[in-house]
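Only one chain is included here, represented as structure tokens and corresponding to the form predicted on its own.
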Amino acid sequence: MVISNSLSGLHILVTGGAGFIGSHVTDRLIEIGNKVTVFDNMSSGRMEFIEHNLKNPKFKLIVGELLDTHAIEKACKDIDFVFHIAANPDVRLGAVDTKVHFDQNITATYNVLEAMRKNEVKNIAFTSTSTVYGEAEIIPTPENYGPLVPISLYGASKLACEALITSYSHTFDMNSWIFRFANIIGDRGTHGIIVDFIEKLRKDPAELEILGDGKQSKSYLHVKECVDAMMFSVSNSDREVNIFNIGSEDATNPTRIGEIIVEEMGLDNVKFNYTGGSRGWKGDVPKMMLSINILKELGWKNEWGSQKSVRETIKALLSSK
């Protein structure tokens, strides 16, 4: 995918920089001549994922805490775009600690938005998911379906966001950009259904725990075209506030998942063991896909589905130290 190259020559802050999705967005806005600053608490950010950045000119990592205001005003100084990616994304944590989501998304996401008021900053993009919109009747789902009742308190932290970042963006004369997610999948992936299936066949080769019945049915794509997407949207479109869907076109199961690492693991006769019930967990979504009609209208379309995104993902994860 080409990007335009109106997204260059820029300094853009990336809260949550050091994490899985937002060092793959500070590689590419490197890459296509950006200045960048990682603003990270490294508690889910990782070292090893910016590294290769440490000695480059252009790289700066600021360790701090988006709930210290006087941190978060002061990154925001001289930038010019802000990437807000910071966020707990443990969908499943909101069941037995209400509050987490609550001060790690919408009070964290306030901070930044004041951080930009007061600094005359005024673009900004905002990874959302497609939790915002609960258990559609609509699938694929598009941009515009309502009304949006979240059933997870992560849904619902992300959704209160969207809805500061628009409010801002009229109030205060900002650009706004919200990606609402599919399951984002890759190397450097540290959570998700992925990573705790081969960390349990690690452990216990013979067999395999999944959450449900197995047969909830969602859309995955690779971090990778996640982030051409997310390019492609900013650079693309210029209302003041744009919402887009970024997922893939089909989906997969929690079986199959198991079944592909499996095979890429060289294992045999392995026991599939499901917990019940249609969802995972108390939360989960047991169908989702999102229509990504507005992007392709754009001109951009992914190429992988999501059992290829699973198998990349599978391959990557299993090769890494």
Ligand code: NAD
Contents of the next structure:
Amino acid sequence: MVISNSLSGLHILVTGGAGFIGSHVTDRLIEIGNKVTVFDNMSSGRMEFIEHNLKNPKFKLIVGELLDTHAIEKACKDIDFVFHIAANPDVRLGAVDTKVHFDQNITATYNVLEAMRKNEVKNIAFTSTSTVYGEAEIIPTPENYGPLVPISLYGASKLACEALITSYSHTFDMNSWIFRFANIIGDRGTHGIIVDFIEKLRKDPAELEILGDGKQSKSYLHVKECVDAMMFSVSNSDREVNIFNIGSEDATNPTRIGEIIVEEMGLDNVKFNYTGGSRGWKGDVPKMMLSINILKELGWKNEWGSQKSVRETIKALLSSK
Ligand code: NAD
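Write the structure block of the form predicted in complex with nicotinamide-adenine-dinucleotide for the protein whose form predicted on its own appears above.
Starting with the chain above, the whole complex follows.
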């Protein structure tokens, strides 16, 4: 079944639906008229992100593990569409634990695809990443850039997931939407540079450790716009495999992000200490901006640039618990 232009009235399984991006996707899918089952092992997902839906008859929560093939197979029964969002998103972790991304991303995605095949679920949306491009020589980087040479185990695992999804799409007549995200930020964020900086400054308001030289230039997009772009893409494309970059059209850097957090926290005379080097950690891509021309040509518009997205996220995170 091709879903084009009708992302409504469906029963949708959202893996990772209790996490940062997944919980926003869940809210939106319900809002536009779908029934949503969230499948999440609650490793980084939080009950507070989904509890407002618990009494909604259009919502169901399965606390389950994607490495448990029986559990995911059972969850895919009578499902029209899977938004496969669960993953271990910690890029840095790959340098100290070489198995985690293989298991949580590649094996988990294989299990989702097998569960879909066995239950004849024909549609999958997948949250991939800019890190599949590695250190791209063309910036903004378009979707058809190649060769894809990831430099982190996380990026490698997501590229492997993309390959599994595209080959399952062809072999088993599925439709897939693959989203390569820039840095996605916003309320309910639980990890990443803004969360790190706020935590560090709460512990010590006099100093801020910044990984690298503070000049890494990356693009940021607010989660609300990210979800808009995902819904827009699914509703406006119906090829067997649909690959979209999702990001904003500018970039900012860690020093500027540190300055905005200092301003918003009302701090003064904070000393920035740089760990040095052009990248923050092994596998960090120091320059990243995605071309979003394909989405724009289809009619989607990015409204907030990186700095506005960063400031709004900081305000939201500072005012939450
Ligand atoms: P997150 O950690 O908040 O969400 C991941 C969710 O998946 C959590 O709720 C977690 O409990 C669940 N989960 C993890 N492993 C699971 C398993 N084995 N079984 C069941 N549930 C499991 O992360 P996020 O930032 O919301 O990221 C969501 C997706 O977007 C991920 O696929 C990530 O790789 C991708 N992505 C995120 C960003 C970003 O900037 N946040 C950028 C690029 C791609």
